[in-house]
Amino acid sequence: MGGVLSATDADVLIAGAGPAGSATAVHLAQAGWRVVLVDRAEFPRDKPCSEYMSPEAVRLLDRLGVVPDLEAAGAVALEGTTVIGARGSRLTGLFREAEPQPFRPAGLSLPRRILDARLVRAAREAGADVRERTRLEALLHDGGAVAGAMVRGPDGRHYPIRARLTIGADGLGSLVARRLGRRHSSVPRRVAFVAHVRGVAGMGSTAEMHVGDAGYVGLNRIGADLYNVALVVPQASAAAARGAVTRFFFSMLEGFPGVRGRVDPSRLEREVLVTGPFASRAGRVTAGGALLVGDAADFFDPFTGQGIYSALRGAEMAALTACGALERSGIASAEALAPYRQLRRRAFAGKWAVERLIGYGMHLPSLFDRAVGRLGRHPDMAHTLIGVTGDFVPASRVLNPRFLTRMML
């Protein structure tokens, strides 16, 4: 084990340099705070994800000034989503047809290794001290409040980073979240297997979601003839992949009629990555000296493709709260950070309800198929639903008796 270096002092320490952490760092550094951003990875790096950004996520990326670079790097326009039910029903929802109109008529898709690296660069450009290959090992405390963390640098040596506010943006397995309190899990508990494959046949300008009795598959173009292929199955089923992930992945894809024969194993471009289980949330998103953002705070299921939007929107709310809390001297108090919880509820309550409506609905394939069929025969309703999952149509347009009745009867 390496030695211990002298302490670093900062206003804010952020653990995790994915979209949530990097975006939070940009906002806080631009506001004039001393920010240290650490991540155990070296960027660019791959990340299992649907790699889908809704029009509203693109609006938030535009605020960060990175959209032109993402488009120059080959980001693909995404016009909406096509959903294929377990019994063959189908709907297609287009962002541009939904009301109210989105920021742009299409979302964007591109590999996370490009997106995340550009956001890390934006954090550096804003003035944040970004430290890659640096692992958070333990939280520091002062008078019962979080006061920074002990980290291990690229050379293996440990040193403390003392901070007035520590932000956990370290994903589903967040160490910060675990140290703040018990993490809660709920059903359905699913695991995702994600690969990049060339030459997926028959893809158009929308993402595809294929629902089956065994789970679901997402197909999404992320570059010139490059596709994100995501298989999501119950945690119990995922156990069969142990020791044979790639074989399990391609075998399971053949069980979905709308996917069968379209994904060629010989054209695998990147190894199959695994993430999950999902349906996980932190027991506490704020505490004295600390708060959580992104997947560290809450993640239910990737079907609606809202993870990147939630990370970016959460970053804005975290930064807003942090700026107010840091105006007071000393460690950010639990009381000063408490408004973040209310901001999250107001911003995400409808999204959480729609996520769960869809997630639980997939447990009843016949009922889910009926709903997809009804929506497919009423394009205005399909556009509305996809607009809600695209983050720019209010969830209340779906979560009301009239819409739900028309969807099922």
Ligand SMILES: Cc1cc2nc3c(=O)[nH]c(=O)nc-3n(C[C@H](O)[C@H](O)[C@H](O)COP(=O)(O)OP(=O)(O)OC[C@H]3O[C@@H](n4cnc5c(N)ncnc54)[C@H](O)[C@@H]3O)c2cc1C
Contents of the next structure:
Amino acid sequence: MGGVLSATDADVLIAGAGPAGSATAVHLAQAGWRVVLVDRAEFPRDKPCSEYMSPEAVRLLDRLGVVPDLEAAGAVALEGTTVIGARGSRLTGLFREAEPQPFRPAGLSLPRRILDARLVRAAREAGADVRERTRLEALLHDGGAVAGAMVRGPDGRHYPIRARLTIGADGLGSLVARRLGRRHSSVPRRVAFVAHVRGVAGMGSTAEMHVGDAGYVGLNRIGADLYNVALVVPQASAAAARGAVTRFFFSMLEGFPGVRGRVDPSRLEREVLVTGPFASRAGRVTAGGALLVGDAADFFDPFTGQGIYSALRGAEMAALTACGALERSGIASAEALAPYRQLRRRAFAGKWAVERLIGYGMHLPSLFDRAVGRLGRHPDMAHTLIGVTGDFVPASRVLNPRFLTRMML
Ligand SMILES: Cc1cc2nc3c(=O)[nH]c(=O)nc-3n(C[C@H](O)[C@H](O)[C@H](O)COP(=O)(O)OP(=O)(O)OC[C@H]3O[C@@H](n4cnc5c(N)ncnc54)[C@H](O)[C@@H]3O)c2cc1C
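Next up, the form predicted together with this ligand in place of the form predicted alone?
Full assembly next; the chain just shown is listed first.
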């Protein structure tokens, strides 16, 4: 158990204290391992995200014991999603109407500043040694396996942290994933612009996704009168934003008929954050002495949301595997970490297929519009789809000839 190896500074070094890293730290520290969690940022920090969580993501947060604090901090109940196609088709999927029933009737929305800071606190409370403003800069190796990392602390000083297992939870641009090699980019490559705006007109209790020929816009209420507005466009169109991000953002919004006139530039609450291009996945998520979790392991287009769920679920599986691997002495071997790959495949393969289907469908606006229209006329199917993308209805309920035929014909 933790503490037996004096030659290492930690049993586990985790790079990145977003949901994936903080949750992994909670699980491993609670299991008694010596965990060092580093993040280059100081919390609370912003993160470009639509800040939408399904009831299943809330279930995982509940296991971490943070839900009452998030609700006390103003998290908003989210009943589901309304999708509006480029030619005006519309569907509304409600979590509570899906079968099987979700953990709770509604999901939650709240600023990542609040969510992520609470998760970092949970990691500290569980006993992890959390070091903010500390950047992982290079991996250390021992006999071909990863053996920790060189980090740079808040004072600019470089120092090594030796660990028996190094976990890359360092997000979309993961340095750990790049160093482990074989990181793949996939299409479509898109860029996101995300703002917080007050007083968006006409919002109900579902998030809205407006799909256009040139990308999509998500609207999501994240506080009493605070809204998350996210614009996602192809990388090529995003070039026009250089030097004029805010102007580009608001002018693009006007190109979406269902959004036009609803988002007032004078009520911008937080600067427009830009992220991307995204759509990448790691060729391998484990190696001798290392594994990847969260966006560092894979990232798809955020249309279906749920990256936070994947980060939290991945953290549970990473911790389970890590506990087994660390029971043996020395650096966690590639062989002992291999079961993590199978666990991920089992948990995520269906979801990956549905996300790809939706991502490719958006490339064909008339087909996409037709499918949204059909689902809009069959609310039971819309609820099922929202349950699948919300990770509490099995993907096989959508990925079958009957559902797909009814959706298209
Ligand atoms: C536009 C957009 C909208 C989205 N909307 C949603 C949504 O509505 N719902 C949802 O569930 N998901 C959404 N996602 C996905 C979600 O944001 C991610 O899946 C989630 O943040 C993944 O968590 P993570 O912990 O893996 O990474 P992150 O949250 O990115 O955390 C990574 C951490 O690593 C740190 N870090 C990076 N490099 C280093 C380094 N070298 N050394 C030390 N620290 C480092 C960073 O500072 C950061 O704190 C969206 C994503 C995008 C881009």
